[in-house]
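In the block that follows, a single chain appears as structure tokens, in the form predicted on its own.
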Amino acid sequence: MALLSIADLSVSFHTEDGAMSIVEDVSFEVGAGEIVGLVGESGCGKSVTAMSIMGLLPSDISRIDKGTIELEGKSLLDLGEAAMCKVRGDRMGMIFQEPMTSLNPTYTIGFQLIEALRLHRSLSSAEARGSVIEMLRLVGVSAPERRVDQYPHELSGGLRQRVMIAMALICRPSLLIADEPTTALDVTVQAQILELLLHLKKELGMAILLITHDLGVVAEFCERVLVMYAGRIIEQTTVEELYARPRHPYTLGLLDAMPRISSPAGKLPTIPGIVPSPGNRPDGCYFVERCAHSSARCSTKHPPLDGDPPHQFACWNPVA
């Protein structure tokens, strides 16, 4: 049984102009102990995934049209906010995008993180303290017990993101989803951040959702990809398959798109054109527009994800 199965998904988020389709039967798995990619540009609705897994999207505007999402067997969908809030933090935690923007400024980080903690585990003030700057070392933040004083606007962008992973491990879940957890960090630190996460993946035993834009974060660290474009899994495979034999164009041409040593100076390859916003989608494939392998039958029909597990694609004329 995997860990996380996710299975028809689609989320929609009301808007003056009405309905608007974001996420659009996305079903994939991820199984324990398992480090996942799930790869796109901006807009292509991967941080809505995520946030629907959570339970974090806004209920005021947003809205689950369909499909299920189970967590070790257990339907997330069918909790009420109370018990939610015991599964996320617990079993599930979560790298949010921008550290400053997540951590509460008026707050100290030994606050911030004891409080997490405390919410679903009987300790003391001061067992939960002692856990909390044990949770900081065990990141990489030198100086645990002065760190655990001191508010996020003390800290370095890369510590913040340190503190964000402590936070999200500090209960041990046995899933962690991180959402672009690089972004706005230096090179080093980014380096430094994805050995981390996958040192504390095989110290603790979780699982990994790596949310990310970079086909070569996902090269090094991911032992599946998920490919999504509009709201849409296009492709999904074993990373070594995707690298070797991409069959989406879409893939291809972010796999074109990759800095290398050999590149030509100054002529990188780009996708000509932009993702379609949610209520401006094609009636057939997506990705019709700007795709070069398109035919008539593209623009009327969308295609489903086909082909032999683990490796599936949705297009109607492949990349041989």
The other form holds:
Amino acid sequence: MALLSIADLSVSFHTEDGAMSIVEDVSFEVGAGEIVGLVGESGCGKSVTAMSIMGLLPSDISRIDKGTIELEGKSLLDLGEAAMCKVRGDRMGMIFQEPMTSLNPTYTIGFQLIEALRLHRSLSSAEARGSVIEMLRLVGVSAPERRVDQYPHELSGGLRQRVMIAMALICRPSLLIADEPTTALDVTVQAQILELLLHLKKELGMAILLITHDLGVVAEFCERVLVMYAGRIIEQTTVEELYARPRHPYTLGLLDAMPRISSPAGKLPTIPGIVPSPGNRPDGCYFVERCAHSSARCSTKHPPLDGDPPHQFACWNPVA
Amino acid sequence: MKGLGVYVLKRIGQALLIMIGITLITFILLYLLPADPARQIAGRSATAETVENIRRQLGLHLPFYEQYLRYLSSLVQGDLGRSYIQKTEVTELILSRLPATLLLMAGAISCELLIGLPAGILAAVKRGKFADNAIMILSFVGVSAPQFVVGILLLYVFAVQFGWFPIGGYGTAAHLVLPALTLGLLGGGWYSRMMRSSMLDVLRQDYIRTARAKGAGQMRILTVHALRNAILPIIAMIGLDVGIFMSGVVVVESVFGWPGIGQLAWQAIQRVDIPIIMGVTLVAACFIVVGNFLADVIAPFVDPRIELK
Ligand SMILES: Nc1ncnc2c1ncn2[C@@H]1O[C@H](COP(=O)(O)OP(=O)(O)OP(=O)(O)O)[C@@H](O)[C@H]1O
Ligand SMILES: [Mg+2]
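Let me have the form predicted in complex with the partner chain next, following on from the form predicted on its own.
First the chain shown before, then all remaining chains and molecules of the complex.
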């Protein structure tokens, strides 16, 4: 049984502009201890998918229209808010794109880490402080005994992201969702943070759902990839398979658009056209208007995610 | 803590400049006033000669700048002068009435916060729903109703009709409730509006999402994570408020027969008793200076990013 399994998840937003379906029929699994990459262009619904798993969608404007989300065999969508609070931060943790603003500026990092631990474990403050210092050391924060009493504004972006990671992992969750954890950081720090995640995965054994729009990061750190386009998963497979034999024309386009050391200097090929916005998705395949391989069927019927596991793709005319 | 010492000295210097400015402005305004204090003291039937004598006695015949310098030089010696009418030292009069006003202020600030903060938080959490709309309408009424109307209304309902509180006067906790509430309703209206917008702003922040992600419940997020950040603009506001308060205090003390410096000021204004008016104005200025100082000193304890400048 998979650690996390999502089936037919659809999420819509209801704003002044009317109802928009953002995520449609998303199904995937994450096995225990696995690192899975979720890639796609900006606005395709990666964060919304992550927030659905965490149960952190803004309740006033969004709705989960259908689907199931199971973590460790427990159906998360059936849990009440109180029960969900027990799962969040304990069985699954999350880190975000913006380390500069993700920590509360008015509390020391020690306070915030101890809180994360004591929300789920009954420990004395002294015991909790000990565990927190140990955790900070594990995520590579130097002089953690001193750092615990510092405020977020006294720390660099890279350090803050390490603190966020420590906070997400302090209860040893089985799943870590990392939503573009390095996008806001310097290139050198980016690599350090990703190396750290990999190291922690080996140390603590949790699974990671790594959200990124960088296929290079996926190639280096992930075991499996989910490719998302306009709210749907359009291809999923192992990393090796994806780079060797991409089947969906969109995936192919993404790979061609990746900068490579071997590629000749000059303009990278880009995918022509733009992503249809949530309100303006066509009837058939959402990629049809930008696709070089499209046929008549593509603009009438949506291709299902099909194929022999582990390699599945949603395309009527897959790339050979 | 050496930094704090320098800071305090700097602030005291600033405060002194502000005080001198305020005495000058008040002095000019009183000088330009068409009312003649000497005539007030002498009474309607007094001869022109008597009035002139009184004027000379009080030094009111001197040119403006000389009067002002005289006032200033006794002020630096801690002498606020004597009341024209009551013939008592102004310092003595003010000191005897200050405790009542301070008590009223403490009561009013407590009312403001007890009404304003929970209402503002509730409105933010229930944004767009019935509770939010109701609170915003009520706070609008609170902000716009004149205080003498509110005071008289409260007196009528809770003192005259229900008899829960004394009709006026001073002495017990029951005496304090209605005047404090009259002042507090206005402030409560302001604070609920400020708190609502501040809270809405904070609840959108990334660190609130982080707190939810670690499994904190709604109550904990509001009280621990949001409140501390949202309260900062309120603290600055309380500092200013102490000043705005003084005008309300004059009205409310008169309505409720509260023996504070507001009532003293009201009587003095009617009789053009310049030393008292000057004295009370200085005390009000002190309140503002001290209120702002306290707000500035407290802020870094609430938000460590703020430094004393
Ligand atoms: N709070 C919100 N209110 C309204 N619409 C929203 C909200 N959050 C997300 N959306 C909609 O959902 C869509 C998907 O957003 P999401 O944040 O999941 O994209 P993403 O794939 O994470 O993009 P990025 O790479 O930029 O983070 C967006 O196009 C946006 O229109
Ligand atoms: Mg995102």
